[in-house]
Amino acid sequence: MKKPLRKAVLPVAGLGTRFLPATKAMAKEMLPVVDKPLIQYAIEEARAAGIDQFCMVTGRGKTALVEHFDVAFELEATLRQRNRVEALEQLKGSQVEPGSMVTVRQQVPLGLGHAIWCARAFIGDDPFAILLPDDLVLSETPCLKQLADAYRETGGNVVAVVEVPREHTNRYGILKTGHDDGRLVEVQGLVEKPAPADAPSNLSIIGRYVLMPEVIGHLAKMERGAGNEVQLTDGMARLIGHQPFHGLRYKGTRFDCGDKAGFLEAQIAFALARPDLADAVRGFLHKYV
């Protein structure tokens, strides 16, 4: 019997270097992409999928990660006192459930394989899923929504997916594939960041995964891979035989928010997605394109 998926961690302890000087004293995850900032709308995702509770995996100075969560008390009563109606229920986003989010440490940075270890105990012997807020999915059912509902059809390992450049698959986990249904794709086998004539596929797995918590004893034996560290993808292929493992072709459009080009990107992509924004935003944009 397959267990509900209720979990998901969010590794967050990188130290946002390619935004300096606006991450000097600001986790990168706080910065907003029109109104909200990016863990927000990682954790936004994660409960449209069922999931209630969270772990983030910080480093230090990532305290406000976790004071964006918080109750504002003094914030709530003056926009009260004010009758601010609209401005309170924008707040709604932003707070949890009193104990659904727990925060672990990753004191030394060994790769994303050693942050999702950290998590372990919050992990247990329950699926989980990972949700990197660097990624950023415009689509109209949330990209983890649809993980999880791949989870439930093939009770095993989901990993979202999407194409890219053969030129460029030295930047990411690339996947061997096997049966191929247009939708869901069979994994034979990962690899990290192969270089172009040695990658198996061009289809790379984006930050949005559904796991197993068998993952944890392969990550456990802190064996380095890639780049000397820790890697997500090396515990999830001895996964590969035991366990169902298939590729979700996601549908939507996925920015990339650790980069200044997709950041900029995902700021107009959202933006114009909105109502209340959308004409102003292709106004000001003829007179630069």
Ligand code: G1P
Contents of the next structure:
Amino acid sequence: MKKPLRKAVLPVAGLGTRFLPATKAMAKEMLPVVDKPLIQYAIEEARAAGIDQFCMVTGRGKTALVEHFDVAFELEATLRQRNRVEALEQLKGSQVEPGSMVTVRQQVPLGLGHAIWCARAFIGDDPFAILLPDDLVLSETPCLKQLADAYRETGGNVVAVVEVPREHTNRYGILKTGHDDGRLVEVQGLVEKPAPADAPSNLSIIGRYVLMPEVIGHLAKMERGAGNEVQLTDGMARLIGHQPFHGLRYKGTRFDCGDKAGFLEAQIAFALARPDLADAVRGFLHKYV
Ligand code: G1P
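The form predicted in complex with this ligand is what I need now, so please give it after the form predicted alone.
Starting with the chain above, the whole complex follows.
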């Protein structure tokens, strides 16, 4: 029987060096797209997939991420006193059920695989999702919900995938593909950041995963891979052949918010998707292009 998916791990220990000076004293996951921080998009997406237990893998200087999901008592009392109903409403998505969010620290930057391993006590024997908040997906059905549905269909591991230009394979985890029905792809191999000439396909993993807890045992070996880091991709590769493993071509558009151009594109796309802003944004955009 497939265990229900209720847990999500959010690795947020990165330094955000690509966004300095903005991230000098602020967690990069607190950068807003329109008016909501990246981390809140990730939590809301997880919730929409039925997840109700969250673990953020944090590091030094990341306390704002924890504060963000707390009750802001003074702020809320003041808003209530002033009858600011709309502002109060806007705070709702930033509150989680008491006791539903924990953090663990990744004290040393040894890679994404190591960050996930740091959450091993939280994961226990349960299937779990991973959301990388840098990857933002604009879609009708939230991307992780699509993955959770695919997990219920196939069992085992499911990762969100998209075709990328050949010359970009060295930026992503890349699939060696088996049976492919155009939506679900059987994963026969996984390689982290291969050079275009060595890439087994141009189907890349984006930052949304549903994984089985057995991956932790492989990550625990702390084998170093690409960039001399403990790679999640390598740990996942060890599961192939032992458990079902699929890639899902999700429906939606991914924005790489870890990159300045991708982040700016996300601002425009998300603003245009907002009824309260679309006209104004469309109105000024043509001035600049
Ligand atoms: C990580 C993963 C990579 C994946 C990517 C998605 O890389 O290691 O397999 O394709 O996220 O964004 P990073 O972006 O941390 O270098």
